[in-house]
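First, one chain by itself in structure tokens, the form predicted on its own.
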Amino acid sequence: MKQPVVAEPELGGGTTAEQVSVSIVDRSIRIPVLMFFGSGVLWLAVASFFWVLASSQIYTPTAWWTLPGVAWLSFGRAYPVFLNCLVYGWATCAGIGTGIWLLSRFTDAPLLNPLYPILASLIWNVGLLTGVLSILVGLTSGNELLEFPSYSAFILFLALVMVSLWAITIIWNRKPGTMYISQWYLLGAFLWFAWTYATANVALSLAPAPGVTQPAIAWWYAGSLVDLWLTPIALAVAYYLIPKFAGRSIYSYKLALLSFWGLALFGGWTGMTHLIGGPLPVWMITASIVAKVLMLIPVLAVAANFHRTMESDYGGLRDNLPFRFVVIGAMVYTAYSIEGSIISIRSVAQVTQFTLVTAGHTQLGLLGFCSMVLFGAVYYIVPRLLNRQWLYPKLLTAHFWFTVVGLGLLFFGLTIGGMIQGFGLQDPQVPMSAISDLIQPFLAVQNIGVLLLAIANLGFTVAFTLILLISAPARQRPVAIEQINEASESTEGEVSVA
């Protein structure tokens, strides 16, 4: 039986009064959202520089352009800086900015005091800057994605608490009625991130856990960071924008709730699959493997919901750039999750663990899923905040194709090269030098992919800077790259039948 579902509208999509209302909301949140977006774009540019440097150091460690002999730019520091700038700089700042915009749109109420999110943005960037500089000078904890020293972590946590409390207050004071699925994801994301980040830092820095418990906590946090923070933010965006671009309501609200609660139930257990074979209780690793496999339930629910919502109508991808980014990101989410479940199985992990495969899987999730969706969100939101068009559409199109091609080369090089590396490591008769020679061509492919992605990110940075600095003619209705049929958008509270 077809289920009635609540549409997730763009408020103000109809009457003049609604348009005035949404304009007032956008003006009230313009500064904090653009501050988070701007800082995220800046950190993405920084991350791209260190990524190119780290990738080149793997491929040609002795070349002059890899700056050999410069300790603070060595691979052991350049790669953590890239990863932290990408996750805490770009993805988190863009995610918070998107969350502020979405929550404000859903409440249809202007932000009375933007001081808290503005102050939180400043504090977050101060904490991130001190953390990055600390890594470059060698003051790091050594735990992946928790490299920042305790003083930087405290500054970040303070900003995170400010934003999270503000977001929860907005949701608490919402209008009576059914919560949109995007609100569920945003509520969970802000609660889970604050809790996991505080818990991990306390257990590893302030009151260190003993012995082998520390890597268990570190990888629990790494898994939770992706599955309970970045993933909910990206899915909140996708659940909002895909129905809007498709011109119809989400196919099934119940299916959407299944995906949310499945993520909430299994997402916090997945991180310790990285410790298969480690000196930990078998039940801990087994529970993590089972959770990773069971994550396919919410993932397939998301995929089915989006597919039925679009009703196999993908024609808008050609003309609508934000739609293209979001849909491709949602598709990559399915592939990323299926691959994660496969490589978490013990028999497969014996080959793929400690190889380039795990690095390729990580980049697929961070860049192919989270970043693609957030790119689409920025392309959609910024013109509405500034009432301006994006300049140079060809630059934006180039950003998309450079990203897709670069990601494809990166994933191919790391996955195929990692499989060869894994099978070589399984054979004691194969020397390490031979394995290094075998994967060298794939490292070259990976390096080209990284360079293309860095160029794409640079183009995105230029486009974002131009729309901030140059006042193009006011956007009367949809911008040129968004051929959206506004008339088909639902109004708030409308109920449709899927």
Given for the second form:
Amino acid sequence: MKQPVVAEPELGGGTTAEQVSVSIVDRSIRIPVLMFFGSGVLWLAVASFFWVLASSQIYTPTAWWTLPGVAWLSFGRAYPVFLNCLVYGWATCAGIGTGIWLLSRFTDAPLLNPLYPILASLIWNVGLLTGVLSILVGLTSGNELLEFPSYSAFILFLALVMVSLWAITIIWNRKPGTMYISQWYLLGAFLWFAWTYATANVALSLAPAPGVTQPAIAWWYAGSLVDLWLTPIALAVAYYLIPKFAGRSIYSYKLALLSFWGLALFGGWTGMTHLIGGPLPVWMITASIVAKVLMLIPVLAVAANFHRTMESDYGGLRDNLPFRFVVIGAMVYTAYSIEGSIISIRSVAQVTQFTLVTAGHTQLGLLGFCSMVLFGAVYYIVPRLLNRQWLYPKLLTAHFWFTVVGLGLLFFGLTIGGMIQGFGLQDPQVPMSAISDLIQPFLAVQNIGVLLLAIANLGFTVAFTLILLISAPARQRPVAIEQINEASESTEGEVSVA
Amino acid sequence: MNRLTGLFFCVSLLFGASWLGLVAYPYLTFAGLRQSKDEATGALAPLGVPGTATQGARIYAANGCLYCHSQYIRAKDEGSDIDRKWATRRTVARDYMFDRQVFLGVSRLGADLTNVGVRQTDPQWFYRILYSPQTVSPETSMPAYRWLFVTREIQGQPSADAVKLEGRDAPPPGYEIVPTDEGKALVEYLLSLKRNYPLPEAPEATE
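Now that you have shown the form predicted on its own, what about the form predicted in complex with its partner chain?
Expanding to the full complex; the earlier chain stays at the top.
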């Protein structure tokens, strides 16, 4: 089979004709993209509340402010609500919104029927709302990341099919000859996610799988969810925005292809590393470990490609906030994946398995990588949709620093605390209560980290609400934000490389 | 076949491989599991789970026990599970063949519960740790599940399953704290967690 052509992301040549056509495209997708972004931001706020609650409850289960004794606010429900809101509410909504925006840009044709994605976003939110309420009242399936009961899952699946069909159709009808690397990732993401989601829900609730097949499928799903949905969406954003911001075309198409096919090949196999030593055939677990380690190939290909595209010129990060979010997110992706490979190796997993290390790893991926990149995408896209500026640049800068510091504390607390917990668990002489005692200070650190992240997310919610409500005329713009927008704008027109 | 069809095909094929390996294969394989029959005594293992216990499994899921407790035992050379006296052998697929919902769990903030019904046989112990975990283990970060209990006036004789509590947690005089049906079902489920029968594929671990 001949390889399809991978063209570089649109660069330079900022002719008037192109600017006009872009704005027509943006106008046609304004409402659906903003609906996905807006609901994503709301769900992020909900997730943050439950996150603070759950992490405080783990730290001090009896303190009055962790609301002990209230069934629907207890840890066993707050934690899955947090995780599901973060993944399906925030990351997936923001991801779909970004996907619609990117695909429309690439096709360069206005959206013919904006009602269709609007309807999809409404259905998706109905599914989320029923799902979250079900968890709160205790109607859950008991599989991590698949807690939503079957009726909610079915509603979500409907919306997902609508969006995926739209995305695949628009890629199918693209202009002949060119296919951007971001389009590859988006094609994969929309194809894989609907498939995995349907499989997991059918096999776990409609036609329940026998015995240990359930956890096997649930963890296959969780691995695929991260590696074949959230990751390709975030990488599609990064592959589009990093060259754009850097003002250069992507360094190597071949490396980009390697990273895509590597992900497609290994991504579906990674989930069983959660069940090392579990009651499943050894080959299934070994295959996952191998896939997780080989995943380093596409990861390093991405890292090398971005690094060479930047040409070690990271100066632009200072003034350009969306750029900073995306680049830091892409860097975290490398670190996160390397950590993932290390903790999957059997001898390491003997210590880290069952500990806070794995929780820290998951949250690093969801927050440090996916969310960071998606924050950058929202910051970049929304001003273009509304032809407005972000108000209060200090708020955006605070969002960035609170996120980075909060994430640092969270990761430090969970990783170091988790390693102590792991060594404790490994020694049968150490009683469980002593381990609880040992990790207490680290839970405090992660609790502070979560609090900072929640404040950051709240700031983001405020910034998003303000830009929706208040139109800032260009002349009254604060100076700093002018720089931010000029810096990102300049790459769209004539590119000058300093 | 144009290029895009080829791309579609390849993308689906690569993903389909993991679907076949990690979904279809175990689905078909583990549907065919049978109980093991002891040659000498003719005893079958594992045995099915009683109905209330199945009810309790739902309460276990609803309250998120699985986010801190695991239910599987690794082989002796793969971890300290057996040295911690949580079990005497590793668990295998057959141990879970009758479970409507399987909660392997991936976190051990709390103890493993594979065999908790072997370690603790008194429902009172479970009622106490669910009502007031810190009275059983002061350092624990386990939350109290008080909505699984009601405080009510003692009518005639005190109930047999009233929770025996002291100090701050004790009910006012003339009152008692008893588990609700949900609480009873959950404890029934926890008591039923006894994967201590012999299976040929998982021999007892030796020193």
